[in-house]
Structure formats: structure tokens, C-alpha cells
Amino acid sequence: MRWYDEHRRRHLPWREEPGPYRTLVSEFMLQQTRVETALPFFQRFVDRFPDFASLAAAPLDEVLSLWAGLGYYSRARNLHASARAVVAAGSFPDTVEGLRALPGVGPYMAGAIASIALGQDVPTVDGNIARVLSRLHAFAGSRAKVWPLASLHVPPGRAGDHNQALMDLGSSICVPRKPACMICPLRTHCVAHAEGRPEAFPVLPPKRRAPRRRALAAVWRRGDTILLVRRPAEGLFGGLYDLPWTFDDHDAGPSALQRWLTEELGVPFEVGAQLGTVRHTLTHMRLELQLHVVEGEGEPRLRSFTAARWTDPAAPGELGLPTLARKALRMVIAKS
């Protein structure tokens, strides 16, 4: 705790205000996120909706829109949900029972925003504790099994204090490898370096390579616009704008593209030359996105998608637009 009164990084917005609203916009975007991306999204965010309630009473478009290009949208319908059920419910959960019983509150968030935001003095692990913890007792079991070790440490009156202490110790001291543990405030008391293998610790499975995925994306233009459709608010980009595109796993090539095409948009379709590919790589695919001009008549009628804009791809203005989507958009600015 001296070290972290001495070293606690100070240029964290949500560390100087640490409100439950402030707190748990903060958690849902540093989820699977660097401090340092998340900074200027967090801060445009509270900017917008400084509260529980204008956040609870956007539409999901606006929060997806200012969300776009953090990734993993489903925090930000998450967020967006746990906003309406405050609002709904009158006031904030008091306990950790009541903060998981929010839309994407997990144990790690819960943990976290009871210690920092309420005061409790209640464990919180994610993968920066767990790596300091694991050291400290060199303990070999898995993520779950460490929230014993965690209960351990706890001081009561500082537990906030204390969980963001082993979060900064181990983002800038124990470090997944080359761990600078000269000067490292634990160094007399961590058994993985006295036993020189701090770096055995933890013990983690194994990394699954992410297979590659092919799939084919439909250009329709009319005058100087082309079509984007909402996907569906589950799935992959679920709630957000994109072109219209379906996997190709079987290597059908246009074909396919034409007839799913006239199933989900209940037009009939040509598909005529292609643009080029987009590739993006996302935790568990590397996406490689054919795009393929096509032409149409009429009006679409939507099977799965929620919504339908003519838009025009150098100005698609506030809609929500995952990275590939914008990506996607770049290219057919360029092939114009």
C-alpha cells in the first residue's frame, strides 16, 4: 500500500471521480481493452452521458455509435442495459449479489466496483492480480481458484485502494515476462522469485490459434449511396450498422452470396465484379471480407437484419460502424 500511495497512476479519470457510474463505465470498457484505449473513449463517453439516467434513456444506436471502434459491442449493450435497470430500479446495488445481478457484471467487475465504488472490502481477480498472486504464493491452480488467495489480502478500509494496487503492480512490474522484480515492493515475500521462475507463473492453458474465415460482403449502390443493415442485437457486431455479408465457409463463392442475398434482403440480385478484401482479425477469427458489387431492384425487405440506411460511405455520419465495417467502407471509397 506505501508503494501504490508513492506510484498509483494518477491520470486515470475514473480513479479521480470513483462513483459506481463512473466505475462501472470504466470496467465494461477496460474489459479485454488497454487502459490506454479505453482513456479517450471513456472520456468522450461520460462527456455524453454523465450519469445513469441520460444513459438509460439514449437509444442504443447513440451508445453503439460512440462505443464504435472499442470493440466487443456486447459491453456496450451491457452497459446500456445495466443504465436502464439502475434507472428502473431507483438506485444502485449495494452488494455484490445485487451488481451481478446487472447485465455483464461478472465476479472480477462485481469485486471491483463493490471495493472501489461502495467501500466494501470484498476480493476482486482479474488477469493482472491473478499474475501477481500467482507469483506471490507461486501457485499453480487457475484464475477461479486465486479468489481464495485474494480474500487473503484484503485490509479492511482499503480493499479499493488495495485491488487497484495489485492491478498497477501488475501492469508495470509483474509483467507477463521479464517481470522487473529488483524493484518490486513483494520481492521479499513472492516464493516464485525466490525459487527463480517467476515467470512459470501462472500456469496458463495452452493459446488456440484462430482459425481463418472467409466471407462475402454485397456493395449495392443507388446514386451516391450504398446500403448498410443493422445486424441483429445478438451475434457478432449484434446492433451495429454494416454491410450485408455472410461467411463462405464451403467456398461458393458468388453463388452463395446471390442466393443469401435474395433470402435476407427479398430481392433479386446479380453479383458482378469484386472489389477487394478487407481482412481484420478479431479474439477468435481472422476474417478475410470479399466485397462484391451487386445490383437489385426495388426496396429491400428484411428477413434477419433490424434496420436498412442508404447511406453515403464517405459520410455515414453517427451510425454505429464496427472497424471492419469502416474498413469496408474506406475500400469502396477508393474503388469509386
The other form holds:
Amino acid sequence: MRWYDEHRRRHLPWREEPGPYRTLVSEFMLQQTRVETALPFFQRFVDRFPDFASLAAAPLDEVLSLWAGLGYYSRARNLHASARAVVAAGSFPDTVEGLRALPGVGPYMAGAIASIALGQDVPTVDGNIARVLSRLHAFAGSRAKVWPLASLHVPPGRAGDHNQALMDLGSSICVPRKPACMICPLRTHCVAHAEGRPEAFPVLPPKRRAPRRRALAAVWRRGDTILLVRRPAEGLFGGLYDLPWTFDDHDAGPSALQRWLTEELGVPFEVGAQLGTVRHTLTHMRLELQLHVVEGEGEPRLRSFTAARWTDPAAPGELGLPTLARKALRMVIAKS
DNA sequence: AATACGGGGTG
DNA sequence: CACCCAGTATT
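Having seen the form predicted on its own, the form predicted together with the DNA:
Full complex below, order starting with the chain above.
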């Protein structure tokens, strides 16, 4: 804690003006996301939506548009729903159980917000804290089993600072590989360091390699624009705009795209030249999206998709586009 | 306990 | 290119 109080505390926008709203927004953004990545998104987000009321009043499309590029879009949907729940309830939850009931708030966030924004003496465990405590105790158990250890360390009255100090320590000194044990304030207490094997902890579950998946996308031109569709609310890139595309794992080729497109958009299509291939890696797959020019007559009708827009690929404007769609648009422009 | 769900970083 | 990082919901 002394390490944290004396100059090691990171200065972050959500720490300058702590409070339930900014803490909630920052924690949603920081799930699975590095501080440096989330920073510009946080600024834009709270500029546009400074409080619960403005966020709750906004249409989901606008929230997703600000989230576009940050990933894990269910977080944006859950944050929006949480803001509406807070406004409907008339107050911010004041217990861990109440926080846990907000959509998208799990055990880590509930503990983090209760300790940081509500000043309660509760522990929390994220990847950083799990790593620090696993090493401190040379503990080889899973993430879930670190919680009892975390409870042991919570100092009465300063749980919020304590939890943030552990996270800062984990992200700056007790890092996954080549931790800086020589300058670590916990060095003299750390069992893993004493045993000379800090990198042996934490013990992580084995990871499988993401399979490679092929997909076919349609570039349907009309004048200077191409067709973008809004994806279903749930699932991959849920609620965001995208080129229409479908998986083609069995390599069926253009005929598969033709059939799928006609079914999905309600008009007959012909599939033309291949524009190129966009590669994009997600957590659970490596996607190879092959772009094809298609020709169709009339206006699209909607089945799975929830909206369709003719859009200038060079100026998609406020449309919420995932990074994969942005890559695809860049290729469309390059081949124009 | 396993899987879906983005995107960015480093070597 | 390969490998690494990191919460929640769902099943």
C-alpha cells in the first residue's frame, strides 16, 4: 500500500473523478482490454454520455457506434442495459449482490466497484490480482480458488486502494513474463520468488489453437455506395453494421454465397469477380473473408439482419463498424 | 469445466 | 507468422 500511495499510483481519467458512473463505464471497458487500448474510447464515451441519464436515454445504435473497434460488443449492450436499470431503479446498487444483478457485471466487477466506488471492504480477483497472489503464495490453484486468498489480504477501510494497488502491481511489475522481482515491494514476502520460479504461477488452463475458418462476403454496389447490414443483436459483432457474409467451411465457393444471399436478402443474385481476401483473428477463430462482387436487382428485404444501409465505403460516418468490416471496406476502396 | 465473444501487443 | 493477454454469460 505504501508503494501505491507513494508515486506508483497510475493517473487515469476514471480515477481523477471516481464515482459510480465513471467507475462502471471504465470497468466494462477494461474487461479483457488493456488500459492503453481503452483510454481513448473512455474519453469519447464519457464526453458523449456524461452520466447514467444520458446513456440510458441514448439509442443502442449510438452506444455501439462509440464502442466500435473496442471488441466484445455484448459489453456495450450490457452497459447500456445496466444504465437503464439504474435509472429505472432510481439509484445505484449499494451491495455486491445488487451490482451482480446488473447485466454484464460478474464477480470481478462487483468486487471492484463495491470496493472502489462504494468504499466497501470486499476483495476482487482479475487476471493481475490472480497472478500476484498466486506467486505470493506459490499457489497453483485455478482463478476461482484465489478468492479466499484475496479475502485474507483486504485491509479494513482501504479495500478499493488495496485492490487497485494489486492490479497496478500486476500490470507493471508482477507481469506474466520476466517479472521485475528486483524492484517489487512484495519481494521479501513472495514464496514463488524465494523458490526462484515466479513464472511457474499462475497455472493457466491449456489453450487450444483457434481454428481457421473461411467465409464469403458480398460487395453489392449501387452508385458510389455498397450495402451494409446490421447484424442480429446477439452473437458475433451483435448489433453492429457489417458487409453481408457467411461461413463457407466446406469451401463450396460462390454458389454457396449466391444461395445464402438470395435467401437472406430476398432478391436473386449473381456472384461475380473476387475482390480479395481479408484476414482477421478473433479469440476463437482465424477468419479468412473472401470478398466477391455481386449483382442483384431491387431493394433488400431483411431476414436475420435488422437493418440495411447503402453506404459510401470511404465515409461510413457514425455507423458502428467492427474492425473486420473496416478492413473489408479498405479493401473495397483499394480495388475500386 | 468448456465455449463464445474482439482486438491489440510482442518476439 | 506464432504466441500472449484477459471477464462474463451460457451450457
